[in-house]
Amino acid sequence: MAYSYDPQNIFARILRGEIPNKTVIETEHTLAFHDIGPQAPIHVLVIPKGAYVNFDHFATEASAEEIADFTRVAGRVCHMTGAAPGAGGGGYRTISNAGEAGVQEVPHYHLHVLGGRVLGRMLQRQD
């Protein structure tokens, strides 16, 4: 499948240093930073530095090094923020939205790490 990446999206601009961010951790392939409109006491975005539109694009086309780095950074974020149960936190949720039906707002793959409170149900049935 062909993916159309918009190099002017806000995350691409953050990666180029055009827009500041509050960095949590940065590696060769990944950037994690605090969300500017947090939906929970802990709300960090983890993004690959490569031009990937969504999870399936990243999972099928990123290198093994990019995938491993991204996954490890996401895990480190859970512990660094204190959200991980093993780090003394009560737990966390990770969310990745894709496409219009998934309500993806920025066309650059990103993983939300949320925690710091009970988050409630993820979805409500709509019959």
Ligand code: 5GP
Given for the second form:
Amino acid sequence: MAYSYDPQNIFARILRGEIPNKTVIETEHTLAFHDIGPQAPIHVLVIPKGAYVNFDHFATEASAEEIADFTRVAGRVCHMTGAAPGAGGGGYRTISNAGEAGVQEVPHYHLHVLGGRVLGRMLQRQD
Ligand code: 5GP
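May I ask for the structure of the form predicted in complex with the ligand now, the form predicted on its own having been displayed?
Now the complete complex, all chains and molecules, led by this one.
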């Protein structure tokens, strides 16, 4: 499978320090930061530092170390934001959009962590 990564995408520019971000957590392989257009009181984006376009690219080609680090950071975000039910929060939703059907805007893999309110049903019917 050939994946084409655009190094000029906005998250690549954030990772290079060309655009500022409000960082929540940074590790060797992962960055978590607040979404610029929050869809809920809690809206954090978790991205790998590696050049992966979407979830299936990351899951296929990232190292075990990158995948473990990313997953741990996402879990820490759920707790740090107070959203995690196990930490007394009201719960959260994680979303990863991919491609045209997934309506992905930024072609660098990212996980949305949303919470702070009841988020409604997972998908709205289009018919
Ligand atoms: P997607 O539609 O690709 O799943 O989500 C992209 C997300 O990136 C959107 O929620 C959008 O608000 C966010 N976003 C786009 N540009 C920037 C930016 O420059 N900074 C931050 N923090 N978030 C951004």
